[in-house]
Structure formats: C-alpha cells, structure tokens
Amino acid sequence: MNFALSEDHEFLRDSAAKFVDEQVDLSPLLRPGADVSDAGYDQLWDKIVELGWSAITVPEAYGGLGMDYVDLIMIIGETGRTLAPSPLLGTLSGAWAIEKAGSEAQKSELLPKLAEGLKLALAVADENGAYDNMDSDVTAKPSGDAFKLSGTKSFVVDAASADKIVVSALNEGRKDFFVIDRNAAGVDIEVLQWRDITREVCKLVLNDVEAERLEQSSDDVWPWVRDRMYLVLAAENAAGIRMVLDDAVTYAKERIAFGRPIGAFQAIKHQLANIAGSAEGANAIVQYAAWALSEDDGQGSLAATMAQSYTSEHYKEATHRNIQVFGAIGFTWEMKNHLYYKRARCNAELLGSPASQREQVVRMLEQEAA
C-alpha cells in the first residue's frame, strides 16, 4: 500500500492551486443576500470544461481524461480550499451515475458530453433528505418507450444550471435511475435558501415528466456513487480545514494585543494546534479513501465514508475555532470566515450526518466480521 503522492500529483495541484486563485473570487458574496451567481458561478464553469475537469475522471474510451480519484482530489481540494463556485459536484455525481448504470449505449452518448460542458445534476434524496427511503419517493409509470415520472426530489446539487438530471425513481418497487431533460414539460425547480452560498441546491418537483431508463440500474449502483460523492466532500473538507488554519496563524502573527501578537498568547496557541492536528488527520483519511476507490480496494467504501465522517466532523470544528481566534470580526460580512463556517456545516449534512456515516462504518465492520 502506497498512497503517497507522486510528482505528478503534485504539479497537477500545484497547477490546480494557479488556476483558482486567479479565477475564483469570493468577495462579491461578502454581503447580505448574496448567493451564488454573485460569484462567477456559469464563467467559472467554461474556463473548468477548458481545463478538462467535467470529464476528469471518465474513462477514455468515453471521451473523458481517465484519471483516476488521486488525481482528482489534487483538483477538488483547490475547488474546495477556495470554495470555488460552479456546478461541478453535480456533474461529477450525475456521470458517476450514468457510468455505473448506464448501458454502453447510454455511456458513449452522454459521458462524451461531459468534456463538451454537459452539465449534470444527481437526484436521489427525497423531500425530507432521506436517500434510502422506499415509502415517499419519484414513481416512474411505462409510457410507450420510455417512463413518466412524478414526485418530489430535494437537495439536489446544482439542478438548475444542469442540461441534465439523472433521477432515482421506485419501478416495480426498486430504485432505478432514468434520465431527464431539465427544459423537459413538467419540470419545476426551486432553488433552496441554502446557507452555504457558495453552492446551488434545488428542490425538484416532477410532474409526468418523460425520462429514459439506464438500463444497467441496480441496487448497487447508488452505494458506488455515493462513496465517490462522499471523497469529493471529504476532500473538500480537508483542504478547507487547512485554508482555515492558515488564515488563522496569518492573523494570529499580526493581531496585536497587549504588546504581543495573539498567537504568543496559550489559548490561541491551543486553539491553532486542534486545528493542525485535525488537517493532518484529514489529509491522510482523504488520501487513502482516494486511493482505496482508485484501485478498487475491498475496502474503498469503508475508507470513503469513515473520510467523510471524520473530515466533515472537523471541519465544522476547525471553522468554530477559527472564528473564535478572529473574535467577533470573524462572523461579520465583511470577513469571508463565515462562507467556510457555513461550508464544513452543510457538508456535514449534504449526505447525512458524521453520526449516520458512523453507523454506516459499525454495519460494514459488522459484515465483514460476520
């Protein structure tokens, strides 16, 4: 086991790193009522499909880079250390989708897209956030070729902006995923008064709407989503946990208090070593779980949920103690500290709590021991 990054891992970040500080700007959100289309949310996205990120990690043979998800948490903990603004958790989550359940002949049609700038969005928590709820969920009717769908979908990641949205529905009384169009008769999008502004997040409302069925769907595929989904948050999470700490110790060198800078001051010194100790625990967790789902290790999904559980934990932690060395200056508009405050806590219940991903390790371990 080798999880260590390798030189090229650390140009690809490095060059990630160049990019978004020169594109991604956070200022236009340091007001009341902002939201995200204040901040360069479409423009970032041409100059990302530019880059190649919408297709990063589709295989080759569907027009995509191939790179594999070390690769990609060298980019998404630049996107996420800057909370950079755009759709691209949606489209990652919707081509997951489409890879996993979608036939060869669905793969070659939509993935190809991807670097053309399709964007995607992933449907599959009901209205009251439960994502493995059978009971109230979209149902999908046969109608001629195709299906019709109804029913109500919520949380759902960049909705809006997608071209496309890939839906979980109950068919016959399993979950399958179908395909709709987001201009489609009967599709209404709200989008949710969200308190991390710097990511769009939509109720859907679906009324006979026409959808195609992928047709390789199954049980399987929405825990093989939801563990790539689960590493994109947690690296995320890392890397805001050390933009945090940085921006902590800058401050706590040159506020003056008493005739000495605040760091030379016990409590804060406390303060910023829980938080370095919680970005090197981070980095690591986030790397493995990366490199476990690169290799299609055994115990990928194991690493992947345990990552979000323990990042998300933290970065709630590291943004309190953040603003806590700051003092009250830290919670104003003014200060961009309270859009990462706002970020570690909706990425803590995006897809469940720490506490539910705990409980989702015990049954694993379980399992496994049985």
Second form
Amino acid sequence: MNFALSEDHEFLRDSAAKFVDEQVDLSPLLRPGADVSDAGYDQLWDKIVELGWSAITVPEAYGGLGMDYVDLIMIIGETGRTLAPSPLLGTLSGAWAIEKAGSEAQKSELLPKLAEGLKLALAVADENGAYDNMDSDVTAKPSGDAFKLSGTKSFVVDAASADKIVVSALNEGRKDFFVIDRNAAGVDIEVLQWRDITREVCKLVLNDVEAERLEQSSDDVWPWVRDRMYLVLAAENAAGIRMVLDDAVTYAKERIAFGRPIGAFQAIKHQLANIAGSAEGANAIVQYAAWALSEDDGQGSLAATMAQSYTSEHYKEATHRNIQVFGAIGFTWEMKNHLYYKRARCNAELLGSPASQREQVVRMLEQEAA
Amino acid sequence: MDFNLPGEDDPRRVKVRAWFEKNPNPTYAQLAEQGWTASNWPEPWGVSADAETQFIIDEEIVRAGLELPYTINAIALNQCGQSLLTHGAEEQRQKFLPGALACEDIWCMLFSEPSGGSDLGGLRTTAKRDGDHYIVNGHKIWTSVADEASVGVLVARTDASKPKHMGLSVFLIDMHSPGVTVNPIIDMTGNKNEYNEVFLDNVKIPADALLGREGDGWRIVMEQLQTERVGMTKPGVVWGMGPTARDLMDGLIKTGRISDPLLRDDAAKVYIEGEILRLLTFRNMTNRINGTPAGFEGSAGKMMSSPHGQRMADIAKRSQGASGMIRDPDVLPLPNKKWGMFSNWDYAYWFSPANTLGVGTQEVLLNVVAERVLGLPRDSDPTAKVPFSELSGGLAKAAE
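What's the form predicted together with its partner chain like, now that we've got the form predicted alone?
After this comes the whole thing, all chains and molecules, with the earlier chain placed first.
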C-alpha cells in the first residue's frame, strides 16, 4: 500500500502547471458573445506536442512516451484546472481506439504520428447522444479493399480540429471501428454551439466516405476506451473542484459584508468545508482509478466509472456553490465562474449522466456477486 | 503508487496467523502480551507497528473471530492511552496500561457536561487541591461505557482565575471511588444504553492521579481528540464502526431489493462514497507509514463519514418498507463479523442521529475544517480571553 505520488509525478505535475499558467489565456472567452472560435483552440497544440503530451500514453514501441495513467492525470489535472483549450481529449480518445482496435501494422503506421502532432477525434455517439445504438447508426459498406461510411455522428470532441477521425459504424451487425481523413470527400463537420466554449464539440455527417477498418475491432474496444475517457473527464473534474473551491475561498476572505469577510459566516464556511471534502474524495478516486487502469487491475473499469460519476456530480455542485459565494457578479459573462459551471455540466453529460454511470456500477457489482 | 494490500503470503501476516493457529481462542490478555491490542504503540506496550503492519494484525484478529480490542476499550486504546506515553509518569503507565491493554480495565472519557459538549473549554467541573489529594465536584454527561468502566479520564477545572481553556487539567480516576454516581441514559434506540451521566460529589482523588501538569488539560485533550481522528477511520456505519456500504450492497443484492428502482441509485451513490472513504483511510495509512504529517484526509474522513453512515443506515431501513418499523435486527443479511454494538442495521439506523452529534457536532467540525484547513476567518469566542471566574451568565458559578 502506497497512496502517494512519486517525485517524478510531482515533477510532471509542477512542470505542467508552469506551462498552463504561462500559456493559457481565457480572457478572449470572457467577452460577451464569445464562442469556441475565440478560444484559440489549436494555439497550444505545437507546444503540447513538443512536451510529448499528445503521445503520452502511446507505448514506446510506437514512438510514444509509454507513460501510465497516473502520469497522464498529472497533465490532465493541470489542463482541467485551467480549462486549457486544445484538441488533447479528442486526440487521446482516437489514439486509444487505434491502440485497442488496430492491427500491428495499423498501429505501427498511425500511432508514431502522434508524437509528431497528428490530431485525432473519436466518433461514437449518434445524433441523440446514444453510444449503443444498433439501428440507425453510421453504416459501413465494403468497397474494394476499403469501406464507405454513411450516416451521422454527433458529440464528437475535436472533430473539426482533427487530421483523422476514428468512427464506429455498423458492419454486418457488429460495431466496428474505422479511420477516415478529416478532409476526405463526403465529410461534413459542423461545430456545435456546445455550452462549454473551451471545448470543440461537433456533428459529423458522412456521405460515402472512404474508410479503413481497424482490424482488431471488437465489442471490447468501446468499453476499454470509454473507461479511459471517463478517467480523463474525472481528472478534469477533480482538478476543477479544487480550482473553484480555492477561488471561492480566496473571494470569501476578501469580500466584506456587514463589516466582516463573508467567509466568517458559517453559512459560507459550511458550504466550502463540504466542497473541500468532495475535492479530497474526488482526488482520491481519480488517482485510484488511474492506478487501477495502469495496472490492468480487475477493479479498473469499476473505479473509472465511479470516478466519473462522483466527480461529475460534485463538480456540478462545487461550480454552483462557487457562483453562489461570489454572488451576482459570479453570474456575469465577464467572470470565469460560468466557464467552470459549464465545463462541469457538459462533462457530466458528454459520456452519459452520473446516474447512468451509477447504474453501470450496480450492474458490475451484481455481476461480481452472481 | 500501489493500492495492493498486504497479501496472504506477506511474511508479517504469516507470522501473526501462525500464532493464532497455535493459540486458538486467545484472551485479550494473551493478545496484549504479544503487543497486538495496541500494536502501533511502542514496546513494551505495543510492537511499534507501522500502519500497514497494524492493518495486518487487525485483519488477523478479526479473522480469528475476535472483536477488535479498540472497539472494546476504545477510550484507552484509541483516544487516551497514548497520553500516558507522552505525558504520564512511569508509575502511572505501570498502574494503568496493563489492565487497559488486556481489555480488563475499561476506560471512559469524562469530558462533556450538561452545559456543553462541543464547547468543551467551558466545562464547570472543578478539582481543588487539598494536601496530597484533589476534591472533585461536577456533573458529566454523554459518557460512553461509564457504567462498565473502572478508569475515568477526567478533565476538570483546577484554576478558575485563568481563561476558560487555560485552567484545565486531566486526571485518571478510579470510577469506583466514593462520590462517583453513574446513571445510564436510555437513548432513543431503546437498546442497552451506550451513554451515562456521571455525578462527581466530593470525590477524593490522590494528587498523583494528575496527568502531566496542572493547566496542561486543554493541550492533552486536543491531542486526544486528534488521535481519535487520526486513528484508523473506517467506512463503517457509525463513526467508522460496523458494517460498510459494501456490506449494504451485498445485502441488497442477496435479497434482490437492489432491483427496486427507487432505491438503486441511492444505494450506488452510497456505495461510491464508501469506496472513497476507504481510499481516504489508505491515504492516511500511507502518510503514517511514510512519516508524513496527517493531511486533510483525517478531518475529511470524519466530516464525510458521519452523514454517509446516516444515509447508509437509511437505505438499509428503506429496503424494508413498513416492516422495518417493527423492532427486528434482521434487516439485511450480514457477514458473521464481530463489530461490537453496531452489528445490526436496525440498531445502527435508530442510533444514527448520534453520528453527527458525537465527538463534536457536524457543524463544529465543518467550522474546524473551514477555519483550520481552508483558512477562513475564525469565529471569535467572546469568553475565550476572560478569566473563567469573571464570566457572566452563571457560566462560572459551579467553578467557585
């Protein structure tokens, strides 16, 4: 038993913190009317590639850094804390799909490009946000050595920024994974008016788009990738809870009402103390999930699902309390409070609600008991 | 980072298990001889076990079918005994510790009074020096196991001319002394009483019953309360003791009640909270092993576990519907473990309002977290700086 970060972890976290503190600038988003096109969405990317983050969990055999998920969350904690706009989530998700569904040859061809800055996205959800739709999803038709994809996907993170997109599609009654070029003929991408304007979320309409099938596609791919995406969102959430807590505490010490800092009132103290508890709990469950996924531990999937559920629920609550502590000023577009409120809310819906993850948790426990 | 717990083949575990095989059904005195009833204490009382070794020893005690010593004699082994190692005289250690470690002398903690529990510094019980004795007068309440205890850890005011926190001292008293009257308090559960009130009427105690020096009381008491929080908090239903959310979920699945859609989501929520509390105990364990000062996880654990236990007991009760309103300890199936008094959900549920009262109310704990952890402005206590004897409102009357 050793529930402590190593010096290497701390070094990685501290250098990531230095980078985002110097480079992330949310001020263009705080002008009323701003949307994700004002976020400078790709501006950090070259530097992120230089730091190796785009290939951080790609195995060394494929030119990546081969680091584990505890290392990953040191980085994600910092990008999540600062809401750093960049196509990192889409790229990580696409890379995991290729790692799990690609043949040796496909992995050797695609994964090394991540270290050089290849941007990816992963399209799984349909227009209604369902991840398990077997009826009206994108379909794949054989066409010579390749396939042609047609249909609509939505809630695709980072699709407009991506160079290549991994798409799940129905092929002979199975869900297989395919790779398409973002600029291929028949690809139409619409950037959605996603409420979290620090993240690019898109709709994808495909019309006979040429695609390469990932040859190890199986039913195991999506749950495996989803657990890792849960971990990334949960790590963002945990860091976000800490951030909005710290901001609210600082404000409560400065803001005077009735002759005292508002932080002297128990109504405020108690709210903030409770958030401090959930910040500690969120941090613990995220680190545990990262460790369990890294070790291929039997509890990995359960841990990641619990982490996403718990942290989303508490991030929503913490960002709401944060606005309450700031008072009406926290309700304005010029303040960054709403960016966190929206990130929290959107993270809690992107891969299904916290309640749907709790349902997954109970099913896993029922299966274990059976 | 490594969340693997010591395995079946861990040499420390093998050694402890071999002893239990040679000594089936041992007495607590025999366990104490091995140093295992307070294994984290230094020799000769314990074996200076680090947190992980302590975890193994505790697991093996439970595996042998015994109740854990620190649930039987919690005040001695969890809260107060260690004060004797730091502040006690050697004669005090020799006199009090062997019986405590063998769980033969049960201890109780004479802290709270009718005038206040959370504001402990305002207590009114006095101990006046009289030659080679002190004479104690006062009224204590909410004293766990006072009716079974032979030793009382008493905090009393020895100097009312000082501000409230400054004039306090700690004594170890014989609960069978003349003038000590213990009345059980029948709490709302209707089960065997946990709490008592204790009247101290001209109780004559020897001067060498004083722990540390006169006036050290507040510091010693704060250390004891800290030990209580740092002591391994577990995700059990009442203050970390008793069944956990894992046991709740097992029971709901075994009985099929988990399929009730009105219960299912809440049960999952509580399960996840329980897992997080378990992780916080691991973090605490790691800090102790690494010699890192205890972090926030100690107070966070207590702050989160009290309402968690209430929610957990509520779900167990809800799963029965109206039939749960009939007195019946068989709420949900439970593993055959000796958890002490909270070994059934029915009792745990009716007891659970106490979760957020005992060891300081939840509200006071939230204040402590907000002020000491988050650094928010401290609530000022207008009575903190004034000599206790000058306080108005009758506060000091009993102290005269």
